[in-house]
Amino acid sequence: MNSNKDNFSEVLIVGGGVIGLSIARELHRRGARRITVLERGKVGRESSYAAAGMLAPNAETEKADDFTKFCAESLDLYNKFAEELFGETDVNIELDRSGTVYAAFTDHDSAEIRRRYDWQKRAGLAVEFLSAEETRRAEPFVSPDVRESLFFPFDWQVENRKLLHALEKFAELNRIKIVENAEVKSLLTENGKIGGVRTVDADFSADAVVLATGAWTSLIENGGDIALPEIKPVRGQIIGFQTAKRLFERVIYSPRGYLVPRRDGRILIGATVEDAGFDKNITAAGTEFLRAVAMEISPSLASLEIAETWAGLRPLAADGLPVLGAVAAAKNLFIATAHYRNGILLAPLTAKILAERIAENKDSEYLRIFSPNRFKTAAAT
């Protein structure tokens, strides 16, 4: 096994997708400079280049809780963040604020809607209720068999495959060091304390080692006290068409599905829902649904070909949120992990907190909250 001091870092972190990423920078603009980040293939082209880059705190949100706030926070970050990473790097990440619809076609998809308004408005969130009338005028290529829609004006998007970009770039320009086809196999133990790595062909040791690893965490091994969550895997296949221009302003859920537009003519239709394992096998069934939803938002697509489908695999853990902070049994190895739908909008509060707490030794209630000990704890009730 090869293992040499050109494989040490101040910080190694394992996962090359938009969280991994992300926390590298966080972690640099806090001063680290030997920073390391292992990518089991191509760095970004997993679950993180797989998202339709939706940044929807409200409209994906069932309740007011601490997740609701943590994903309204992370998207206060995303001007900022955005500003920052094209002066960092020249690339624009399509930062695009003209809001999210939530349209109703039947009597179910009314009554759905105007639950969630009546709730939402409780709460004090950011939703108005739009008639057919006004859902059209909006969005004149939506169904004529709208009914009603909720807008939501802070609910947002990015291009994710250009996030993905101005992050590599980001690290190219700041020595920030990515070996790609370096799938983690184990972790090194010794007294309670994360040495490092092991991977096919190479080990590497580190102070501290975040795994940012998504649906693939599980799969590490790992010795002694040392208990990581158990993260499943959730199959999520995307259809695209291509237009010559761009035929709708804002993203546009259903009950079944969403319709994001970019700004290049694509339209990107999701996303399935699947317990699937690892494969990410695009099926008949799945873009037969996903046409289906197409066709409900915008009959005005049935003549397109289908341009492009992909899946990726979501990150779910046993309760459905984050897995963010350190291991009791471990004080030098941290979780980042489990965002599930929500990677894209997550990654900017994730950094934070995560740099944050490597490098400033600072707490954030978040860690306490999201803590990867807390499986542990409920497993010991």
Second form
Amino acid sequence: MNSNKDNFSEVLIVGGGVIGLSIARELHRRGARRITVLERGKVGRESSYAAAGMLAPNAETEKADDFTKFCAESLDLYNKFAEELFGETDVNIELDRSGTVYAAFTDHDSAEIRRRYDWQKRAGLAVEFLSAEETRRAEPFVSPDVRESLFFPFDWQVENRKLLHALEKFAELNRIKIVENAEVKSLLTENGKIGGVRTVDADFSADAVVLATGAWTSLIENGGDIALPEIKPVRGQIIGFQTAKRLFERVIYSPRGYLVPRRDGRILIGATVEDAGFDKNITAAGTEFLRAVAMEISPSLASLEIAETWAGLRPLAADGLPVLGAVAAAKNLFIATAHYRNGILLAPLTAKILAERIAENKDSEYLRIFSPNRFKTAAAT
Ligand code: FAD
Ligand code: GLY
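Mind sharing the form predicted in complex with flavin-adenine dinucleotide? What's above is the form predicted on its own.
In what comes next, the whole complex appears, and the chain from above leads the way.
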């Protein structure tokens, strides 16, 4: 095994998606200098690249709980995150604060959105009710069949591929070492601590290791008595249309899917939610389902050809919540994964609390709530 002092890092981050790259940036901003990101493929090309880029703490929530609060606090960081990244890298991540419409097209949908309006209003979430006429005034290309809708002024979007580009550029400019095509196979343990990790080609040693390995986390061989929480891949397919100019101002949901308009005239329609293992293929059934979602929201799209399709794997833990913080059995091993449908939204706050914990030994209530040690399979003390 090739292991030398060049392979030593203060912090070794395994996985170069939005979570791993955001943590690397925050650690650098807090003074860490020997940071390495090991990535099995190319950085920023998995779930984070496949995402639709919605920052939706309200439209996707089903109850007001710690997770909703975590989502809202991460959204609060986004203005500064986007501004600072622009200053640091010259990359505009296209933070769009036009808000999100959640539209009803059937009796059942109307009952559903009225139920949501009632509890979300009572819980103090930012939500407004729009009649059919108000919805069409705001979004003239929405179907004339729309019954009514909810408007979420604080559910935004970002161009997630530009965000990944900005984070990768930050790493390059600040000498954060990125090693691509380096799949970590196992953790190296020494006297109840992690000494580093092993790839096919080399060993890498570090004072601290962060697993930001998304849907693939459970494939890493653990070091003896360190049991990693089980993370499952959940496939999401998206189809995209291209129009010459932007037809929609806002993200538009129905209870069956969503439409995300990009500045360059692209319109993304998502997404399937499928248990298909690690298979990232597009399926005819998925495409057909998404086309139906698109036509229901806006029949004006009927004449357009599908311009692009793709799929990605969301990382899901057994209880559906993120997994964040130190592993009890090895205190210098940290996990930051299982952001499931909200990893783009949750990247700034995840990075902040992980970097504060690793670089400054600062605690956070979220590291307790989302601790990896809450699962029976994790080596809890
Ligand atoms: P990833 O981006 O998958 O990164 C993990 C990285 O780790 C990968 O690059 C992988 O190659 C690498 N890796 C894994 N194992 C190893 C190993 N052993 N060694 C080295 N490297 C390894 N979220 C939102 O907030 N808003 C949205 O609108 C949204 N839409 C979505 C739409 C779809 C279709 C999908 C699929 C997801 C969507 N998500 C959305 C969810 C979001 O994409 C994820 O929660 C987020 O990208 C997770 O980030 P990550 O860095 O953990 O994972
Ligand atoms: N948050 C959108 C999705 O996961 O499809």
